[in-house]
Amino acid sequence: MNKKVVEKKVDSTQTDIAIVGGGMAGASLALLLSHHCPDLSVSLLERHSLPDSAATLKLPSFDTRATAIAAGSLQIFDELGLWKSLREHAAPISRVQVSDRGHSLGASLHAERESAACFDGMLGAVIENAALGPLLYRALENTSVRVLAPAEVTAVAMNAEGAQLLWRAGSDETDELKTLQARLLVVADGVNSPLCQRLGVATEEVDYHQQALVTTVGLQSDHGGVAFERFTDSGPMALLPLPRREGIHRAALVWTCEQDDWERLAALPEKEFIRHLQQTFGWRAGRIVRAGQVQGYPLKLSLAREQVRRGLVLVGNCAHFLHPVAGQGFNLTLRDCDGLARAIGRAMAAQAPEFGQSGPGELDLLETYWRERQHDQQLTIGFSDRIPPLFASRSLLLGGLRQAGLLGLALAPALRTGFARQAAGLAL
């Protein structure tokens, strides 16, 4: 990864387009924009530092949670040719049995039954975010994208020939800055982003007050390629399959939790957290044998206000951020960032009248992309919104509901395939 590492020496003050922000969304982004619109300069500015190999990344991003990605992202993976370096790392869902706490109606969506809704033979993939990372970053070796870091971006102004970047290679503010740019400015830097506080972009926000707890658990048997989606009062918990490490049978864990409860399960013995945890999530998979470090993650809804203006688009958590529930953040993210590099490709190729002076910056293109985009992203957020508290709430009425939707996804092949398929980021 040497040649992408920024010197001070370096000073590239032009591109087409400037990504602020150098997690999964980020780099998604710029492997797609390479792919689909060659002819065009992309410039990845990544605030910390990059090592020399790809395969010792570490960044905040790709951390120790792990991301199951649905049978439509892994098309779009597949697409960028990235799908045989996946599934290395990969463990298949082959089923995902739902659950609700207390009661004995379930369903399950079995991949060889929802071949529609599928990919390769499964249902989607489960990879750990530090496997994810150095994957999407060999990638960008071989491709014409420009990744700056450490990049720190200290101001942003907006001008007519789309944004102009004040950045500089590190955090030492003694260090030189420099200027970039860009005639479309992509923030991708997180959930709570400090660029778009300085843009102005407002967002409103949801606190569900409860806590994601993640950790890795080990198995006594093999979880079958099946990942569990189960309810309880709480909210909901999902235990993913992993790869095998070790011999260990592994999966991943995120448990839904209030926030008293999320600090004194925390401080468990891992025999005793152990021991909560499959009294809360039953037997389904089996015995849970090890957990690892827990760790805590703050839940709520964000959306930005606006995720386009003229010269500037939104992708990732600094758009949407939602609740974990059935795994939707980064799919829904990966679809946005695969329809804005075909929308700007699409104009590219037909000389649209909207790839006008501005080229990927002008306002009808970027219009035209939220367009297409607004109605899986009204869904899916609404579904990420609504799912938990009709699940968590003890109401008879919505009891009988929600028992009612479990039945009719067992019983109706045609409601459960639908289901499936939006859920795989397969049915638009």
Ligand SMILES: Cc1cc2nc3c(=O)[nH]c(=O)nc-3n(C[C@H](O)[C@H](O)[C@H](O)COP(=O)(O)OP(=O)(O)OC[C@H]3O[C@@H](n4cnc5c(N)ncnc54)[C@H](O)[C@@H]3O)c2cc1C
Contents of the next structure:
Amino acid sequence: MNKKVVEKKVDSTQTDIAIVGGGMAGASLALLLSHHCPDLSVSLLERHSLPDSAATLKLPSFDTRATAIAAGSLQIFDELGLWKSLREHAAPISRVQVSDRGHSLGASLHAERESAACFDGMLGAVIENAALGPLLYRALENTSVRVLAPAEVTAVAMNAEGAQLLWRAGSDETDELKTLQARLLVVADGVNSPLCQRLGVATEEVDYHQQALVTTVGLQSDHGGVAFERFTDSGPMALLPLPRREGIHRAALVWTCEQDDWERLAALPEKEFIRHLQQTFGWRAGRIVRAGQVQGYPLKLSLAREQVRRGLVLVGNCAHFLHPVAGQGFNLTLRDCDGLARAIGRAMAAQAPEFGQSGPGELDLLETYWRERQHDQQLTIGFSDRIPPLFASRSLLLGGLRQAGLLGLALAPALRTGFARQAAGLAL
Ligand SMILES: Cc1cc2nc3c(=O)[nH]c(=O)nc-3n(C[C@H](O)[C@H](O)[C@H](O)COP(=O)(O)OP(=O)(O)OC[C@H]3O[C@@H](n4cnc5c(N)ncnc54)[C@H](O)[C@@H]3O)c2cc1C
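Return the form predicted in complex with this ligand of this protein as a structure block, the form predicted alone having already been given.
Complete assembly follows, chain above in first position.
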């Protein structure tokens, strides 16, 4: 791993905006800020080093998972000029099929019928995180964003001018500590954020006592761009289309399991795992012929009690960490980041009074951003939090409710379109 600090553009101890954490949230926000507020200086500090070529990024965000990117998020990437390169690595979602194991009733959303919820003729697209990371970091190379990596922020102190950060180039205690003064500090350091704890930002948590089992599977036949959401007795499963690789039809599996089931499943040899998966998922995607290495992610809902203060904003997992079953976490974050960059750009362009002495760190400006984002956050967080218990339950009443919900979706075009637009992040 390359230990030299990758530092581009000006070397300075001051910046307008410092983003701590270069995962999906931080890297996306840096791109959006450089697009909407090109006159501001932005520094992105990431604890891990970046390789000389962004091809093998080893950041937690860009691991073996895949991300379902909704139509609204594709639109945002398109505005950044990234749609063409994203398209090369992504599999389009042309249909979403929702079904409940043990019941014949299901619902589907078709791109051709839900054009109001589509971008470029698709309901969304699925990209492997390992492909998304290099794409974002390559795009950052063409901006004036100052990328500092490895750069671990070890302390922050809020002051009259914004925030002062202490950081060092690496995790070695003997590395020299440096300071950076920012008018706005954006914390994007992920779930269980130590920086938030140090700043006294409390979180509310609901532990689902479950794991998301994640792996890539090989299919005998083409998935045809179908994203499957399947609700089973052992928890909800999503099987998302991936681009073909070396002639193999592939899909990304996210299977929500109880802790005991996860341990048992993760220990199975590939053949046994496939047999069990096929039995539970059924044959809607045809025969499953391969399964990659299985990874587990503990599931909880974690919400920061405050997201803005003067000189401070939280984005990404440290602001809200959601159940992944509905594929909403990153999509919501991207809309937050887009909203924040636009709010700052708007205030700058209008020389608005709220863009006063503290510039991007001005409290009125940050509260305006927060008010504009609250409705979407409440809807999306509520949606992601209510679905898992409903669909994980074996209770007759909840089973009846979910069948009624699927029936509504299957029969009512207006409801279906509303659902599709909400899931696509276009319903606002
Ligand atoms: C199984 C699973 C499947 C998912 N699928 C989807 C999906 O299909 N669609 C969707 O929209 N969302 C999905 N999500 C959600 C999505 O993964 C998150 O929204 C995303 O990971 C947010 O990343 P982040 O940048 O906030 O945090 P992280 O990925 O944790 O990044 C934080 C970064 O901060 C750095 N850092 C930490 N501390 C410091 C420090 N002190 N100094 C400097 N750097 C620091 C870390 O090294 C890291 O790179 C899924 C999540 C899970 C768990």
